[in-house]
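Just one chain is shown here, as structure tokens, and it is the form predicted on its own.
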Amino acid sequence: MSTTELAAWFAPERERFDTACAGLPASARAWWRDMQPRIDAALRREGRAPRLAAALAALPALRATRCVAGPVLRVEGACAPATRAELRSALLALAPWRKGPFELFDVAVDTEWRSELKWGRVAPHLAPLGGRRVLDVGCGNGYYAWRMAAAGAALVLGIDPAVQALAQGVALRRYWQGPAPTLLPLASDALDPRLACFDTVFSMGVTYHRRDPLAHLGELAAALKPGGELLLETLVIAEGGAAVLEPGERYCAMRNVWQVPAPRTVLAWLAACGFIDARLVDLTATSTVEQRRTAWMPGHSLPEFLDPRDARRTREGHPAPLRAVFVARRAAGPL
């Protein structure tokens, strides 16, 4: 198995967006043409391509009788015990599974994150997604993007540079029948003003991984049409102290956390990047119920990343993870 075989699994995703582009503005279609070499390059760079392609090829042929896009993304249908074991083995070969949960033919994929909890905090604050064009930046395996599609969105595009996570979404697509997103290996720096056609843009868990968070917010604004809605979810620090925490080498064992802002700082950033009506709608401490190690993500997780003597601190001594949800609109006129 090679990169060529892996690329073949992503070909239907590209074809779906190719079809969707017929209804997009000419500038967005031009953007899509320019993305083809970037997608090719992302798949060529994937060092795990042979393993991922082999896992996808090992997925058994099964027919779904019912698909449910609830808190658990569930595919139901008849499956013999031996075939179910083959399915479980193929899915485990795509690990680590971070976003979920999923259940495919009675194989329960218990992911690191109980993502249904975050969706429950986010969804009540959104403009109805019915009929809207939606972009999910940093979509991972697409769990949230499937929830967006199930909410009636006319188009859901999920982008993420992590091909391994996207391959999990491709595996689900193997069996899923019904509204579904398109998942593509692109990073947010691929976004530019030619793509200003989305009604709703999501960025959840991305901002603090960017050295320049304002550049990321600018990318999100570029993808939105004027008046479009942004849903931003990010790590923050509690108000009352510094405007921004710069954690240094690691934060909660993560190397690539550059800045953890206070909510007031995020609101100022949003205003500086052309957003209006920005507001904080949820503030929740991450718990070890929501994020933990499982058989599907056996590495260390939040319980190992906190100070064993004081769960209010990370093991590096920083404040424990606190996540905030912001909603804003792109202002009218040029950025």
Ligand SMILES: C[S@@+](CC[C@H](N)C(=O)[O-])C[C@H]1O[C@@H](n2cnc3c(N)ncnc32)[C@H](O)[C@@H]1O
The other form holds:
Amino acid sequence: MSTTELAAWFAPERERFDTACAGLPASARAWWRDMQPRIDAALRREGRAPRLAAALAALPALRATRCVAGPVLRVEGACAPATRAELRSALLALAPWRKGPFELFDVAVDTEWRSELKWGRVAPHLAPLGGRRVLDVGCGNGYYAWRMAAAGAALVLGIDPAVQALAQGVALRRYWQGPAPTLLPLASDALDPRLACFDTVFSMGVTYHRRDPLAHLGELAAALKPGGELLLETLVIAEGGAAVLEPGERYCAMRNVWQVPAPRTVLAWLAACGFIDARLVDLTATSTVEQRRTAWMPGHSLPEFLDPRDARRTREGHPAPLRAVFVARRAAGPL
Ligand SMILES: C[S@@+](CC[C@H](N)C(=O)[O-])C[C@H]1O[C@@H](n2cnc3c(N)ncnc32)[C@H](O)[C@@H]1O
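Next block: the form predicted in complex with the named molecule, after the form predicted on its own:
Below, the chain from earlier opens the complete complex, with every other chain and molecule after it.
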């Protein structure tokens, strides 16, 4: 029953993309029809469905008077103290909150990541998003997808297999008035060449979670129209040493980091996957200002993941996290 309730919360997301699909090529509409059983299955197998559906159902009815998609995604409006307490506890039931920050009716959701810092490193290098069709692969709770919508994109689709993170975006959507993305429980292996209709595709923080990074880049290329722009953000190691670090069991406590490439390796991968004009536009060490434990993500975070005697190393002895942003274009013609 609770999986049905959770699915009901995602119905408006599906309807929104249904409507947007009318303006997409026939091949993309055929892709969308084929996605329906996948989305159904993703929602059906979500083990946390009872908790997520209950938290969404507990969100109080409130009317926004203003929505601001700045560094903090903020919903403003009148809210009595008792209702604010209800809102806070419903939102806390959707924890851990990793990407943000958000503020809803004066409830400040202080997320693990200060994601506005990454957006600040990414946005200046993008072709203007106004009027573009945009895909955010690995969108999490949709923080960046909201920023993309606010930048004037005609369509923003965010996909992520993590239903728990998407449910946070569904909570924000409950109150948000104004340009907003569509968030769907799909992984990048759902992308195929029938899409080829997005003007800009983002993949941020996903490549190193894939065993086969080139297959992932191929999926991103398939979703882009020829000439479209890719924004790829990933962990890297500093140039001057190995081509790729294979961290083994854990990197920064994460079990699912398969490889951390040097920037030159990423550029070679991009060329091998049909991208042109690829360039590294930002290289920034992750700081404990950007990633840290908060009341909304009470587990361990970057300060606990670094070597207490030498912050240039992770607890496992690997180089501390360094993140790179690349921009490239899909070459013209078939892949
Ligand atoms: C490190 S987080 C990055 C989130 C956000 N893009 C950012 O840059 O802050 C990685 C996200 O990618 C998602 N993810 C992992 N594998 C994926 C795949 N194959 N396709 C789409 N998303 C994936 C995870 O569920 C998670 O939300």
